[in-house]
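A single chain comes next, written as structure tokens; it is the form predicted alone.
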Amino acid sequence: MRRFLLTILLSLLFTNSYAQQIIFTPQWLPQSQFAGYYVAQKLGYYEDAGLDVVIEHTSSSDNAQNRLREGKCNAITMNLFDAIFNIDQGMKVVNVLQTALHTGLVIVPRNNDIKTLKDLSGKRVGIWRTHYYELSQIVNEDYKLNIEWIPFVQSVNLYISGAVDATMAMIYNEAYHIYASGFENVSFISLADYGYDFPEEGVYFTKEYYEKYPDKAMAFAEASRRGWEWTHEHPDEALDIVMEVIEKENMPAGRQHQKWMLNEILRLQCDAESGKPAFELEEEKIAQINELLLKYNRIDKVITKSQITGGQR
């Protein structure tokens, strides 16, 4: 009887601990892309909100979306395009905070004769194994490019070695590495210029956690928002906090690159007219993504803002 009661007690303690703790997985390795969350943790914003937050980073072989599906975390960052696609496919998530308003997705040609999307017709283009697959395929179909996609994990070695004619890149990450590798006259084809300026990172909780602990999920969102607002006001100090996290995780990342990245990330969060971050999902962008996904039969039905946000915003 005592053993039985002990088992029940331990089970209750474990369940309560899980409920109290939020395991948050950003969509990539430690870097300035996630500065606001590091700031919120370092400055005690999560603790002030009564939250026990653990930030567990993903890896090239264990992406954030898989971790969420497997129950390894409660919340992740995910771009809006993937979120709409995944919700249609059955992923039960709720967006509690939208950070990015714009995309930093670019294609970097290796040859100066490639200046537009149409110039990529029949070319070999590098692409991540786990990111932006659906969008890249749609761009390919939209412009009838017949691109040969060459998958990579995280390196720009395919580009540097000449194994591809161009590569997908984030303006704040791979594009920087290419420039730093000696390709100083490189140009970028920004997908935003071709009508694909879709919001990137937002914070998504599992629907199960959100429905059980809505106050905690929204408290996490508010504390994270405070972290990003502080980062906008104190970018140099925020960069110091980012470098602390990187060093703690033993990641090979230089301060100059992280500064470049932080500047770009903060720019992508800002509204073009006001120059300030809005932290809000735009109906227009949701409608554009739905239209594109429906046009190319990637989803079966429109995914509304209410579905994405759990009806709260």
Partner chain sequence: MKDSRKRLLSSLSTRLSLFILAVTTTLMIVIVALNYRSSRDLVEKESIEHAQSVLNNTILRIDNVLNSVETAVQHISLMVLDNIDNPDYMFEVTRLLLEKNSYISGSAVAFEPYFYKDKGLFYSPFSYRENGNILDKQLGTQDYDYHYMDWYQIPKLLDKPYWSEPYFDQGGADIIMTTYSYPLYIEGKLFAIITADISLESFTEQVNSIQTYPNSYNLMIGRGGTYLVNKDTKAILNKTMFEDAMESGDDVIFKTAHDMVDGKRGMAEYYHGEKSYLFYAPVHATGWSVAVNCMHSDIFAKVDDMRNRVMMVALPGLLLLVILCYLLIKYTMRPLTEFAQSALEIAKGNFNARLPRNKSNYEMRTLHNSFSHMQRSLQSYIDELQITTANKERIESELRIARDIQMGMVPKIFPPFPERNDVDLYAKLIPAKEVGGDLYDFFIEDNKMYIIIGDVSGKGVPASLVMAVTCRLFRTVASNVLDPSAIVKSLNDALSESNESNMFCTAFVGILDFETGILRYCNAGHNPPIIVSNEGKASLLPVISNLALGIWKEFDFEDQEIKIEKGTNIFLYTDGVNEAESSDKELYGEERMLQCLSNHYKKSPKDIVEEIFKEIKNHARNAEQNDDITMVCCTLLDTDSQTACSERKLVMRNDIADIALLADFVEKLSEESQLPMDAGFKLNLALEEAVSNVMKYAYPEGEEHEITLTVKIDAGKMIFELSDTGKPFDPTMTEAPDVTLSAEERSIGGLGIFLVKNIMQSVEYHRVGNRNILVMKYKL
Contents of the next structure:
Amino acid sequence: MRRFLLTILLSLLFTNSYAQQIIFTPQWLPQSQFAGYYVAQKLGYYEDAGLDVVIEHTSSSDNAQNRLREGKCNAITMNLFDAIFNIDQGMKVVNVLQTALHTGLVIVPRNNDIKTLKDLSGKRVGIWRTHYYELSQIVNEDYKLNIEWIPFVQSVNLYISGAVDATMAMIYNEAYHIYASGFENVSFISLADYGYDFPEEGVYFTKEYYEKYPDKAMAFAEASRRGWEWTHEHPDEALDIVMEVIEKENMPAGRQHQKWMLNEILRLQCDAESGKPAFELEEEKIAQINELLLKYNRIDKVITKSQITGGQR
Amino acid sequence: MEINIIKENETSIVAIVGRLDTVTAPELEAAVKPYINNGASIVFDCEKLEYISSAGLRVVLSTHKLLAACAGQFVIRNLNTEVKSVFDITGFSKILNII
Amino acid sequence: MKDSRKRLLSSLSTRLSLFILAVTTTLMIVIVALNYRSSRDLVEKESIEHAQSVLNNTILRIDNVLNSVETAVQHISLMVLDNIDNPDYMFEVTRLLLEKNSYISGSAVAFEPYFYKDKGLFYSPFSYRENGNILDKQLGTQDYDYHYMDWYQIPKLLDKPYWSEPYFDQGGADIIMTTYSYPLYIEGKLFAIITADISLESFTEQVNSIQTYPNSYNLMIGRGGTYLVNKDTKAILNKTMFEDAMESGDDVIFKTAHDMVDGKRGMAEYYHGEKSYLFYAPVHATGWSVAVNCMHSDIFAKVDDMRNRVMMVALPGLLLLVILCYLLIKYTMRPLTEFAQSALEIAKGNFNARLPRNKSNYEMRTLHNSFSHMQRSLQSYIDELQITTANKERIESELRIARDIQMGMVPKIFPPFPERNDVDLYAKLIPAKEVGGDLYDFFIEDNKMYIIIGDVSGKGVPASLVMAVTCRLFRTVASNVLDPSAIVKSLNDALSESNESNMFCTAFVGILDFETGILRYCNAGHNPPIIVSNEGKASLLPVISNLALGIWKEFDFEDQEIKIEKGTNIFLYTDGVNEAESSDKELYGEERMLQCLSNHYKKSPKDIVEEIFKEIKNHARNAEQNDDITMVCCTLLDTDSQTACSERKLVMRNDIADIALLADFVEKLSEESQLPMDAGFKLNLALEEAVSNVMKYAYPEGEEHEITLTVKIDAGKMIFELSDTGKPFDPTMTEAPDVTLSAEERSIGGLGIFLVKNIMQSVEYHRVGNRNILVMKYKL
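What would the structure be for the form predicted together with its partner chain, given that what you showed me was the form predicted alone?
Let's see the whole complex now, leading with the same chain.
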């Protein structure tokens, strides 16, 4: 009898602790894009906050949002644009921390005759298979570009081999690869210049977890934020931590790339005026996104900030 | 002045001819010197001696002394009047063997 | 230490050796440098060629494999087209491909979605190797939608076959794969893509195995510059060459990466610490590029090594050369130092000094012979010199004797006629050399004075010989002759006879008759004498020159005569007087002579002559006497005005030779005073003692001074005064000897003064001024 009770108790505890565990999946493979979290993990910020955090990355054929949907994780990073769209679609997520303030989306032309957005009209443009699809489409429709989207999985080989006329790229990722592949003179077309400077990454918890363990979620947000702040102050050491993680995961990564990436990520986190990270979710931006999505019938209704943040902020 | 020396038996006879003065006295001395040795017998023959001065007297005296020192014999003979008077005045007559 | 170092540095051996070293070293450096330069160029060219050929070979092999894959795939594509209606057959195709090509590890035929309606979205038969077997499966799955894979999409978009960018094999194990995609079309539309996977393993092996130089490394990059082969394995598929270039900031690498990616072939020089070369060539099929790097030092390692070896041998070699040269030269030069030693020896006077024996080479032999000859010459020269000197000395001593003889020929006693009170005469002859050609003579016969003064042409021995002849002849021919011209003629005859050397003699002959006071004279080319009147008027005696003696035997000489008043001075002289030269070649001259004679006319002949002589000496000063000087001065005295005083004077030199003069003087005195013989003897003795005392002691050794003896005969007494200018000495103070002592006891000294005191009536000593005066009185 006692043994039975003990087992139950233990299992309950176990389940409980298990249930409390945060499985955090950043939206891509291990890289310095997620430096803050690695730092928080490494420096024990999560531990200090009494959190049990596991960072599990997605694979190249999968994505974080899918994993969340499938319940493989309970916290991810996600772009605001996608978040609003998804929330409208019914995804039950809560933004606990907004890290990026600006967009890192750029278009990299393959030919010299593509200089502006308009020049993309009718052209083949590479796009991630699993990302930024919506915004890209909206831009396509906004400018009536009639872009032939060519999805790519991972590498910039599409671009290098000349199979596309241009490609979408993250300034901190694909853009670097292109740059480092002998295209150092290429000039990017930044979406921010065309009024699409939407904040991107933020940390989202499942609504379920959030409602169950709001303190833990917020604690995670807080610790993560600390991690990011530390990264801002110690970028070189943070880079080392990132490289450690990458190596542990057996991922190929070049330090130079990661350094570039960290630089850009940190830059995108900073407020244009103060030059410091703000970790804020701007109402104005939310409104802009809502407007755009509504315009192109991507969403039915306005998604408020409160809805996004679960009423907390 | 002339000096002629001849040997007669063991005796050397020195014949002095002319003046025996300051100038000529050294000649006599030099001429006689070789003959002065142990047990020599010397005779000054003054037959032709015309004149003698103190220099000449000195030579005579030194000859006497040298011979006396080596057991020689010294004789002076045939002095003329004037010359003899000089020997007398000077007292040489007493100390020398004058014949 | 410093001295010997200086010596070493300046030594011929050192200098020559260093010079040789310098030249040889320069030559060697030039040669080595040139050789090295050309070697390097050669080696460089060779290595470039070698690297390129190696590169080409490797690429060729890679190309071969790639080509064969392409061919194979193209081949089976036909099969696919043939069996298009049989989807399952595709497995056969892929398997066949694998079977036929061992390096293809996997092959698929991937179809467009729903090409086969019933096969669905992802119909992609795929064969692969596993554990030596060929297995089949479907490549495409829900998880693996191949339509978006590069290997599918890119050839589809490009519409041409495509070699994919190398990727890590899904299975892990660090195997890099590349896939050849071959698109298939039906009616211009793509329906499937055949793939063939190959591992890059063999390629990487080949690239890695390129071994050019010890420090070389090889790399291969893909289309974007991504490393496919790299000695740093972490960079493979991780880094691009552009990243490396950017990191190192090397523009050359950057450009090279671009060139490589552009499919160029070439060579780049860049600096990575040291100079390096990068040879690169493209693999056209895949758009890769292979590069081989060589370090400069490696390429030139062998050449540099060789150069170093040469230097290592050469440097000690050069050193050895220097040392050997130095030693050799030193050894060869050693005789020189020995010669130097011998020279020193010879210089000391040792003419027979030993010469170095070393006659090893021509130069040394020549030197030796010269030295030897010099030695002998020196010796004989010195010998000659010694003989000559000895001869010279002999001649000089003979000349001195000759002078004495000559001087003995002319009357030297003054006053010559002390007994006569009507004439006084003094003469002085100073020859220019030891012996001279001037002469004078005089004698009195029958109350007539015969006088001659002459000057033989020339000086020295030749003139003196003629002078001697003339002098002797004069006395002979003048005796009993009344005409001066006859005397002159006789002399002329004699001299003209056998006068082969043509020496002539000027002469003046005079006969002065004391009774008449007439001077008869005949001049033979001589300077006219000077007559100074008893009032002091000096003038030249009018003479007929006639001809000098010895020139013309037949010559007719003329007489002259003149009356000489009492008190007149007759001054005869030779041209040594009036032609006495000063140092600016000014002659003393007649004028001065006349003037002087006129000034001193009252003085005694001796004083007059001395005055003239003083003037001549003053005039001549430092000039050398170049002619004999002869002066004869004769005064005809006024007997009447003479005081009846019989005074005689004798002047002697402080030379015991002049004792003879004293003897003569005393003899004359005795004669004139008619003294008995013993008185004369005694006077002679006493005076000799007194005089010889003064001669011996009054004056310092070697100095010529005068001693004067005067005698006054007065009232039965003869008063002698002996005076000298020597040191104060009172002979009377000498202790008289003790004549009573025996011979042994007798001292030698003191006898002289004893005799004086003994003989003389009185002996008094006075010191007057600077003179010692001894007054001796003798009672007649």
